[in-house]
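First comes one chain, alone, set out as structure tokens in the form predicted alone.
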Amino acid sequence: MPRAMTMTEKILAAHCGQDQVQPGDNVWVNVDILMTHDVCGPGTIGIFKERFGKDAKVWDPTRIPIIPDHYIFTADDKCHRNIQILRDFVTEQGIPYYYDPDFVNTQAGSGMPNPYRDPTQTNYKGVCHKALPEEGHCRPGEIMLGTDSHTCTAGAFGQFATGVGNTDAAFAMGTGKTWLKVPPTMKFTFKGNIPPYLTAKDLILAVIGQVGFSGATYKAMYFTGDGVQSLSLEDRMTLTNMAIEAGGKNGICDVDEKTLRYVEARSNRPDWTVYQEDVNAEYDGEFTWDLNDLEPLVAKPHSPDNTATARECKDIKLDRAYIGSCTGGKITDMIFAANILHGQQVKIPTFVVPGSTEVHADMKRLGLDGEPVKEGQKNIEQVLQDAGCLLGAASCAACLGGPQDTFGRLNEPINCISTTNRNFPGRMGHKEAGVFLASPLTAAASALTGHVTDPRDYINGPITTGSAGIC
């Protein structure tokens, strides 16, 4: 009798040409997508040329999206040089999916670039993990590699997606293959519908708080249950994004109509395969939560598994709030935050960074209900600005710290509540700064009070996101 398999196992089996695989097997697999960006792209390109030859060609230029996003809005010449390396490579290789920050002058001493005037009139996209699905690179049943640990975000689309180092990326760039060990799968089930005061950020913090920051090391993290089905597709991306914060090899969600509607509208390739978990699949641990019993959570410094409820942290004073990143800079995240801040004034400096130029455009186009603004209404961007938020251009910005002149960077030992995904020492800048990870609801509520605040203090009913982020 054939062995029952998980989604992850089925994807890897299909890509290595076998009927079955099991945890621990080492397999050569064909890669569908290899992504790199401005931080690791130059290093990957260097290894590729060293190992394959200076005149070598990549295995398939249509399967290598290159997305500058980390160190864009800075005067640092080294960061500008990295952009030029990418520009030269994509021209040489004929790579069509390069999303250039066309406003960046790479000449030495060119200074801080002026950001795009209109987010709809630039080739630049913003954070790679948000741009990948927007530009049609995420599809069920495929294998995606990326030179970024949060590549696992794409698992929300039923895809095996994982981060790799520059050497592995360079090998895949030249061959279209990689060597993987089949991971065991951990199953995380959420029951009930998502209540108005929670987002997927609370769910993944509950998971990491339960298993620990290394509790899923080299394991597939499978998120399922009617609670996950009740999440928007964008919110599922938050679940899979932070699989790596538990040590996971990949995160993955079931494919449903929400997934298919988005992928069918965006994919730049016509075919893909949907895989489902076998009923009798074996798991390396199973965990279950009832969403009705879950409270808004935060992760205190300096680890994502140092979790507590927002109410338990109500006496913690904050100096700054930050709403953005691949985890917390999606359009639905902005809608959540704007609904909390509407008609209010923030008490502490609050930095808002859209995850992509598409998100930024939607912030100008949509209202608090996630639908196009009507006459007399304010758009999301205006609501946030009226509340006193400081709005930056789409990018990774301060999530990874970056150069000293990075928007929102923590350059002093202050406390910041943030929708980002890591709070290790120095992650957002100063090594003595305290980063409290939270949902956009909790971050926005806390911005209004200057201390960690449970968003239930500001929520009277469901927050609708309308057509935002659907397709």
The other form holds:
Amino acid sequence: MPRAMTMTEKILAAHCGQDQVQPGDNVWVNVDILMTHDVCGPGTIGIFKERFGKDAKVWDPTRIPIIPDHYIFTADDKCHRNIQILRDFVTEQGIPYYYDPDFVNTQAGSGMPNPYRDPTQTNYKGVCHKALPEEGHCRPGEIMLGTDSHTCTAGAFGQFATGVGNTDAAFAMGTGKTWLKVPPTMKFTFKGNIPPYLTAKDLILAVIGQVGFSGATYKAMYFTGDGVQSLSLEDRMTLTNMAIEAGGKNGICDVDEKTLRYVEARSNRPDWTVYQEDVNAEYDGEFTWDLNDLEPLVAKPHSPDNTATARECKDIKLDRAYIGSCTGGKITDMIFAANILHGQQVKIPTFVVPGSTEVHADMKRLGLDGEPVKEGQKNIEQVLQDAGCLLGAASCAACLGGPQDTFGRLNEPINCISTTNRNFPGRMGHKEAGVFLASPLTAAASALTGHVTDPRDYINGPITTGSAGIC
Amino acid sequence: MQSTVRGKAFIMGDNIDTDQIIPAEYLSYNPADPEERKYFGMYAMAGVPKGQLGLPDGNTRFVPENEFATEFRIVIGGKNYGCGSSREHAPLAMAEAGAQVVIAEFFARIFYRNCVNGGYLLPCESVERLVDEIHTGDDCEVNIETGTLTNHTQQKTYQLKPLGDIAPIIEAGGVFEYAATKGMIKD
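Now the other one: the form predicted together with its partner chain, given that the block above is the form predicted alone.
So here's everything in the complex, that chain up top.
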């Protein structure tokens, strides 16, 4: 009898040429995709050249997407210089999947770049974890490495994806290989249908609140059940994105019709392998929730596991709201927020940052129901601007603080409710600022009151997202 | 690899994340440039909040203002050291400042992996909680062969966990050196 395996184990076994693996095995695997960006790319390229030689060639230029996204809209010359390092490297190596912020002048002293005028007319994409699936780099059954801890986002597509440092990335860049310890899998089951007042952010905060933010350290986090199936692919990306906030090595979801529809429409390679969880697979902990019992949650400062219900926090006064990032800046997140905010005015400064230029284009193209806007209707961007939101250009922006002149950065010790994924001290800028992590529904409802607010106070019926974010 | 490291200890708390070790605003420096790389030493631990820096007093700078080097060789934290961002700049910054060993009850996995694969720091897991016992500035010595940490100031010795599966990579000096010994890449 072969050993029953999890999806994660099956993918790792297939990539190291073995019939089976088990937790604790150290294996050398073949990597399918290696992603890097403007923050870790220059360091990775430096190690690659130091170790393999200045004329060395990458193992496969078609498998190394390079996606500048972090420090784009800043006057910092070093950030512009880093983009030039990426430009030079992709030219030298013939890397086809490079998404250039073509509006950035990398000459010293060029100042703050003027953003793209039209999000459909630039090669620039924005946040790597959002751009990867959009541009066809995510497929079931593959192994993806990225020089970013939120690379685990791609597990929503039924693949193994994990974050690595510059040295690991440089090694994979030259060899196409990495060593991995096979992780034990924790199983998280959600039953029922997603109600209109919850998003995947509430589900993952429930998980992190339950296991603690180191509770899945070294482990795979497998999200399953009809509750997960009821989520859009974009919302599943929020689940897997925050696996790292529980210390997880990777997060992974089952492959279903929604996954295949997305990947078939987007993938830039024709083939992939769908792995399924074996019925008798072994788990290092199993947890189950019924979605009908879950309430909108927030994670209070300064840890993603410091969770409470939004209602319990209703007396907490806020100074700012922030809607953006790889976990909260997708088009479905924007539709969720717009449905709360339409026809009303925010009470606190509310910063909105699309996760990608595609999201930004869709904010202009789509209406509140997620379908192409009809004559006389307002698009998502107009709804948000009419509500008083400040709209930035697609980027990681203030999610990780960044340079002082970053849009939305917390430069003062203020309280901010944010759809981002991490609220450690100083994460969004100031060390004494308090970041409350929440869903786009909760962040939008809170923007209307200036206090942490349960979105059920503003939701009268289902919010549909139509075909948004799929094809 | 040296078998012993002796020097002053720098004590930190639980859940020290990589944004605290090296805040995002300094990541625009290119670690591949030797002149810029020094600045990671200057800003190591720049994001740790007041009261948490160098326990128990909590107000000891890891690196003096406007300098590049630390007097602390051995960094000791509690649980979940190095959580958060995958930035390799974190162990690099600590090593660039002059730290050689980091000890914790357990590590976040990407930080641990970066320490080992990049050959920056020796990461050791302690058997017991040390951060409530050892004080910043104590004269400490790590002995890799015996797997112990000795606090010469307080004259106490503590057990460290075996390095386990990754010992060959640590002994080689990093993943490139290890792969070269296995013939996976050219030396």
